[in-house]
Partner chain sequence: MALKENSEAIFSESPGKIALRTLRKDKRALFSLAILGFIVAISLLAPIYSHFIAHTDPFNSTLDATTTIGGKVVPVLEPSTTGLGLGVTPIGPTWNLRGYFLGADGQGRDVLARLLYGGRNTLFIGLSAGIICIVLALLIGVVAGYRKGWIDAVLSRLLDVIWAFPVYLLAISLSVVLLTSGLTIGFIHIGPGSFALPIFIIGIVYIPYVARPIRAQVLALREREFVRAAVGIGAKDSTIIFREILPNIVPSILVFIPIIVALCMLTESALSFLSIGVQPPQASWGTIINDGLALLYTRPLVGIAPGLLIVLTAASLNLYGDAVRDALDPKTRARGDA
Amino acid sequence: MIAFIGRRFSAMIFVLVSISILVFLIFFATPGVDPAARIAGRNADQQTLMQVRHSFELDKPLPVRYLSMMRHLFISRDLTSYVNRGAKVIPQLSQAIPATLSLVIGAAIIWLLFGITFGVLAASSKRKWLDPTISFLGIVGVSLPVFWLGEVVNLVTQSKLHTSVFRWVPPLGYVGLSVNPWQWFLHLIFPWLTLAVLYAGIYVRVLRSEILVVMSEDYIKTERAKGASEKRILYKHATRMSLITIVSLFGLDFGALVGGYALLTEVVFGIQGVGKLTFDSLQNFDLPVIMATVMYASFFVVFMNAVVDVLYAVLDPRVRRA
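Chain structure, single chain, in the form predicted alone:
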C-alpha cells in the first residue's frame, strides 16, 4: 500500500512540473505574444520596451526565465505582479484561497449529504413513486445554471423580500471565519446551497444508476441465494461498490472547484476567491498571477486525483496491483 501511494504521488509531482512548463511556454513562447508590450502600454517606443524586458528579465533565454519564475514563486515567494507594480502574487493568492475553500467545502458537504442520501433512497425505491420524484428533482437541479439560480436567489433575498423575510441576510461579499464565524456562515449559506444544487442532482442520478447496476451483478444474486436481506445487500455490497464512482467524481469536482471552477458562484455572490482572481488576471494579462493561480489549481486537481486513487485502493484492494 505504501509503495502504491508513493507511485501515485511521484506521478503527481511529474504532472505538476509538466503543467508548469506547458503554461509557461503558452504565455511566454507563443509567437506574437510579447508581455513587455502589454506591460509598457500602447505606443511604447523601443527604448521603453527594452527597459521593461530588462526589468522583468524578459530578455533572458526561456529556460533561465522559467527557472527564475519558479524560484520566485516557490522558493523566495516574492514573485510580483506585472500590472500592479510591487504587489506580491503570493499574498493575493493567500487572501483568495480561504474564500474559495470556505465556499467549496461547505457546498461539498451539502451536495454529498443530499446526493448520497437521495441516491440510495431512489435506488431502494425502484418502481415506487419516490424513485421518479427524486429522479425528477435531480434533473431539475442539474438543469439549473448556477449563475441564473444565484441571480434569482439574490433577487429574492437581497431585493424583493429583504426587508421582510430575509432581513437576516447580509449584503453580498465574504467575511472570514476568523473575523466573525456567524457572519461567515450567513454570507455563505446561500452560495453553498446554490452551488450544491447542481452537484447534488448529478450525484443522485449517478449513484442511483450505479447501485442498480451493481444490484444486478452475479455475486449479488449469490448473496440473495444465501439468504441475505435486501437491506444488507443494498448497504453492505451495492452502496459500497457504487461509492467508488462517487469518490472518483467527487475528487475531480472538488479539485476543479477549489482550483477556480467556482468562478460563476463567486462572481454572482461577490466572493473574492481564486476563480475571481484568475478571471481578473486574465483580463489584465497579469502573467505572474496567472501562473500562480494555474499552478494552484493544477495542484488541487492533480492532488485530488492522487487521493482518489488511494481511496480506490482502500475500497477495492485489486487496484493496488495496477
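The term rigid core refers to the maximal set of C-alpha atoms that superpose within 1.5 Å between the two forms. Everything numeric here is computed off the predicted structure, so don't read it as measured data. Positions refer to the first chain, counted from 1. Compared with the form predicted in complex with its partner chain:
Here the chain moves as two rigid blocks between these two forms; the smaller block's rotation against the larger, from C-alpha superpositions, is 20°.
Structure of the form predicted in complex with its partner chain, given the form predicted alone:
Here you get just the chain by itself.
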C-alpha cells in the first residue's frame, strides 16, 4: 500500500513537471508574445529594448530561463509579473484564494443540498411526476453554458430589474468576508447560484442512478426479503452506498474549482479569484502569473485525483496491482 501511494505521488510530481514544461514551451512558441517590447513601452528605441530583454533574462536560452523561473517560483518565491512589473506573483495568488474559496464553498453547499435532496427524492418518490420533473431539471442544469447563464443573470439583476425587484443587488465584484460579512453574502449570492446550477444537475443525475443501481443489488433484495422497511433500505443502505461515489466525485470537482476552474463564473461576475487571475494573465500573456496559477491549479487537480485513486485502492485491492 505504501509503495502504491509512493508510486502514485511520484507520478504526480512527474505530471506537474510535464505541465510546467509544456506551458513554458507553448508560451514561447506563440508568435508575438515576446514581452520585451511590451515591457519596454511604445516606440522604445532598440537599445532600450535590448536592455529590457537582458534584465528579464529573455536573451538566455530556453532551458536556463525555465530553470530560473522555477527557482524564482518555488525556491526564492519572488517571481514577478511581466506586465505589472514588481508585482510578486505568489502574494497575488494567495490573495486571490479567499475569493475563490468563498465562491466554491458557498456554491458547493448549495449544490450538495439540492443535489442530494433531489437525487434521493427522484430515486425514491412514489409520486409519478416527481422523478421525470427532477430528472428534466437536472438535464437542463447540465446543459446550460455557465458564462451565458451568468451574463443573463447579470442582465436581469444589474439592469432590467435592478430598479425594482433586484434593487438590493450590489455591483459586480467581491467583498471580503472579514470586511463586511453581509456584503460578502450579497455579492456572492448570484455567483453561487449560477455556479451551483451545473453541479446540482450533475449530482442529482449521478445520485439518482447510483441509488437505483444499489437498490437492484442482491443484498438489498435480501434485506427486503428479511422485511426491512423501504425507508430503512433507502437511507441506511442505498443512499449511504451511493454517497461514496458522490464523495469521490466531489473531491475531484472541488479540487478543480479551488484550482481556478470556476474561471468563467469569476470572469462574468468580476470576482477577483484564482480563475480571474488566470484569465487576466492569459489575456495579458503574463507568463510568470500564468505559470503560477497553472501550477497551483494542476496541483489541486492532480492531488485530488491521486487521493481519489488511493481511496479506491484502499477499497478495491485489485486496482493496486494495476
